[in-house]
Structures are given as structure tokens and as C-alpha cells.
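Only one chain is shown below, in C-alpha cells, and it's the form predicted on its own.
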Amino acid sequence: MKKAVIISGAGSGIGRATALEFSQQGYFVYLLGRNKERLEEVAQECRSGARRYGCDLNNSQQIQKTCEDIISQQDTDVQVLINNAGVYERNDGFTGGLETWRKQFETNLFGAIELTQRVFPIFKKRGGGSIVNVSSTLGLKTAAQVSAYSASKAAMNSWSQSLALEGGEHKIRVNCVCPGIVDTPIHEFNKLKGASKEKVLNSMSSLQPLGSIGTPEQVAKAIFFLAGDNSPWTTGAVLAVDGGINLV
């Protein structure tokens, strides 16, 4: 039976890099996301095998159907869940409407909660498992104009630690990775090309103590470390992977 991982938001950025990292390490990868074409591209890159699911984490029926199909697979052993799907929108904390709050909490937190609850029976039945939630350094140290996003990620950090306490008796480890500024499609600068993008990246790099913004692959390696056999006694950790920007 092949060891397997479930990854939400697997079509691009950190999700894609994480899928490829796990595949390189011999995992069968269950890819969840809204863009089926991007998921298919990632699936073709996963040399250890993959199955894609068009799954919107704001849709309970899609989550249920996806998890039921994964559970029905007899040839894989799901050992890891990566809650990576997320949305990022700037907002005015004093005057902005609640819609952006609802959108970010529903995707960044509530969707991850529902997916985790659906996967929990798999881990309980097999006698253990590992969950890594992809949060943000904005959940540790906020900034102006991102109150909704920061609040959703701070809640994810706290939820991760609560799950770690509850999961201990079932041998389920739960940890959290908090990336800083990473070159992914969640940021507008990711769409820039050539000199324009280079200029923005250089200006942002100067903000980091390590002198550069992050790559999805760097975050993926941290996720794999927390998820796998190299950290068997680690649970409830909230790990900043951010070039040190959380210290500034």
C-alpha cells in the first residue's frame, strides 16, 4: 500500500511545490483545488502518482464527496493532510464591509476545519497521522490593511495548537508553518514580468534579515519536515519560515 498525502490548494504556489516535494519522497498525492487544469498539470509532474479533485473548500458537498472518494481508495495509506488553500485580500479594518472577512475566514479557516474533520476518521482508524496547516507570519505579527487575513491566520495558529492537544491521544500530530513574503500567485507582484518584477522583488528583499523573499520550494521543505518521519516528537509547533521578517 502506497503512503499518501492530501493537499488543498495544490494547483499553484506553495501547494504545488509541496505536492512535488512529497512526490519526490515517494508519496502518492491527492490534489485538491478549484482549477482543474492547473491540478492536472501538477498531477502530471508527480512521478509517484496523483489524483486530482476539483474541490472548493467553501462547498461542503464537494469536500464530503472528495473525502469519501479518497477513503474508498484501497491502494493508498493516507498519512498526511496539508491544509494549504487560502485567499488574501487587503481590507480597511475600520470601514471595510464584512464580506471580505467572511470570504477569508471561510476559505482560510472554516474550509480547513471541515476538511480536517472529514479526514480525521482516516487517521483515527490507522492509529495516527500528521497535519500541517499553512498559516502566515501575518498571523503572528500583523500589519495595516490586512486585519481580516491576519485574524484568520492567527485563528489558524490557535486552532492548530488546540488540535495538537486533542490529537495526541490518537497519535495525530498537528503543526503549523507560517510563511513570510513568498513569490506565489497570492501576491499581485507575482504577475509582473521582467524588470518590473525584479524591481519589486529587490525592494521587498531588503525588508528581510536574510536579504531575500521566499520561494514555494523553501516552504515546501519545511512542511515536509514537520509532516514526516523526521519530526516524530513535534506537535503544536508554529514555525515561522520567513527570512526573519517576523523579527523586524
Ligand SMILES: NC(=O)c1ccc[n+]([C@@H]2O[C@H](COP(=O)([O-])OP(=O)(O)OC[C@H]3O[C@@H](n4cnc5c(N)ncnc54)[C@H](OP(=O)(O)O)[C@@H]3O)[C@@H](O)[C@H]2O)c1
Given for the second form:
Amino acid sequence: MKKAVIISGAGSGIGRATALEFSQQGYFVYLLGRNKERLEEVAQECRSGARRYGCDLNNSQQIQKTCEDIISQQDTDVQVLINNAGVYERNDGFTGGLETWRKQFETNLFGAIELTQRVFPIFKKRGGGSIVNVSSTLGLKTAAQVSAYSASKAAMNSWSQSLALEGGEHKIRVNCVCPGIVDTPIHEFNKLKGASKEKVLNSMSSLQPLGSIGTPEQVAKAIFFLAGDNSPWTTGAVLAVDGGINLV
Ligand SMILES: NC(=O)c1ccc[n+]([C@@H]2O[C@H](COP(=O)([O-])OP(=O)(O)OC[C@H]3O[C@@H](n4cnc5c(N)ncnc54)[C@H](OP(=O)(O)O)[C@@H]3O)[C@@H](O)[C@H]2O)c1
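Alternate state requested, the form predicted together with the named molecule (shown: the form predicted on its own):
First the chain shown before, then all remaining chains and molecules of the complex.
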């Protein structure tokens, strides 16, 4: 049986880079997301095999159907789950409506919880597994105008550590990666081109002690480290991968 990983939000940014990292390391990759065309493009790039699922994490039926199909695949051994899908919206904590709170909690937290609960029987049956939740430095240290996003990621950090406590007896490790500012489609600046993009990147780079914003590939390496065989005794870790921005 081929070792396999399930990755949510695998069609772009950090999820795509993580899919390619696992694929390079010989994993079959189950790619989850809403945009099937982008997932198909990533599937074509995965050299060790991939299968894509149109799966909206706000839709319980789609999560259930996706996991049932993955469980029915006899030729893969799912060892890892990466809860990566997420949305980011700014909001004013005093005046912003509850809609953006609901949207970000529904996807960033409840979607991850539901997917994890559906994958849990796979890990229980095989006697272990590894989960990496993609959180954010904003879950460690908040900023103005992002209270809903920050709170959803702080909750994710806490939930991950609760799962790490409960997962021990099942040999399930649960860890979090907290990226800082990474150049992905989640940010408006990602769509800029040429000199205007360079200007934005330069101004943001100086915010990090290491002097640059991150790439999806740099975060993917940390996710792979926490997920795989290189960290067999690590659980409940909340790892900042952020050029040091969390410290300033
Ligand atoms: N980039 C950063 O600076 C940064 C910093 C800290 C944390 N993060 C976290 O990193 C993770 C990945 O984000 P990214 O930066 O790589 O941005 P991205 O390219 O926009 O990726 C987000 C992914 O989430 C998926 N997604 C969103 N809503 C979904 C839903 N309802 N159901 C299923 N999939 C959904 C999207 O796929 P579809 O559109 O196909 O559904 C997309 O592929 C997120 O959790 C984000 O909060 C990013």
C-alpha cells in the first residue's frame, strides 16, 4: 500500500506547496478544495499519484462523502492529515458584523474539526497517524483589525493541543504550524505584478527580523517535518514559521 496524505485547500498557496513536498517524498496525495481546475493542475504535478476531491469544508455532506471515498480506496495507507484550508478577512472588532466571524470560524476551525473527526477512524484503525494544522502567527499574537481571523487561529492552536492530549493513546500526533506573512493568493498583494508588487514586498520584508516575507515552499518544509517520520516524539507543538515576526 502506498503511504498517503490528505491535504485541505490543496489547490493553491501553502496547500499546493505542501502537496508537492509530500509527493516528492513519495506520498500519494488526496487533494481537497472547492476549485476543481486548480486541484487538477496540482494533481498533474504530483509525481507519486494524487486524487482530487471537490470538497467545501462548509458542507458536511461533502466532507462525509469525500472521506468515505478515501476510506474505500484499498491501495493507500493514509498516515497524515493536513488541515490547511483557510480564509482571511479583516474586520473591525467593535463594529464589524458577525458574518465575517462566522465565515472564518466555519472554515478555519469548524471545517478542520469536521474533517479531522471524519479522518479519525482511519487513524484509529491503522493504529496511529499524524495531523498538522495550519494556523497563523496571528493566532499567537494578534493585531488590530483582524480579531475574527486571529481568534479562529488561536482557537485552532488550543484545539490542536487538546487533540494532542487525547490522541496520545491512539498514537496520533497533532501539531500546528503558524506561518507569518507568506506570498499566496490569500493576500491582495499577491495579484500585483512588477514594480508595484516589488514595492509592497520590500516594505513588508523589513517587518521580519530575517528581512523577508515567506514562500509557500518554506512553510511546506516545516509542515512536512512535523507531519512525518522526522518528528516521532513531537506532539502539541505550535511552531512559528514566520521570519521572526512573532517576536517584534
Ligand atoms: N499566506 C499567509 O500569509 C498565511 C499566514 C498565516 C496563515 N496562513 C494560513 O495558511 C493556510 C493556507 O492559506 P494560503 O496562504 O496558502 O492561501 P490560499 O492560497 O488562498 O489557500 C487557501 C486555501 O483554502 C481553500 N479554502 C478556502 N475556503 C475553503 C472551503 N470553504 N472549503 C475548502 N477549501 C477552502 C482554498 O481552496 P478553494 O478556493 O479551492 O476552496 C485555498 O486553496 C490558511 O489556513 C491560512 O489562514 C496563511
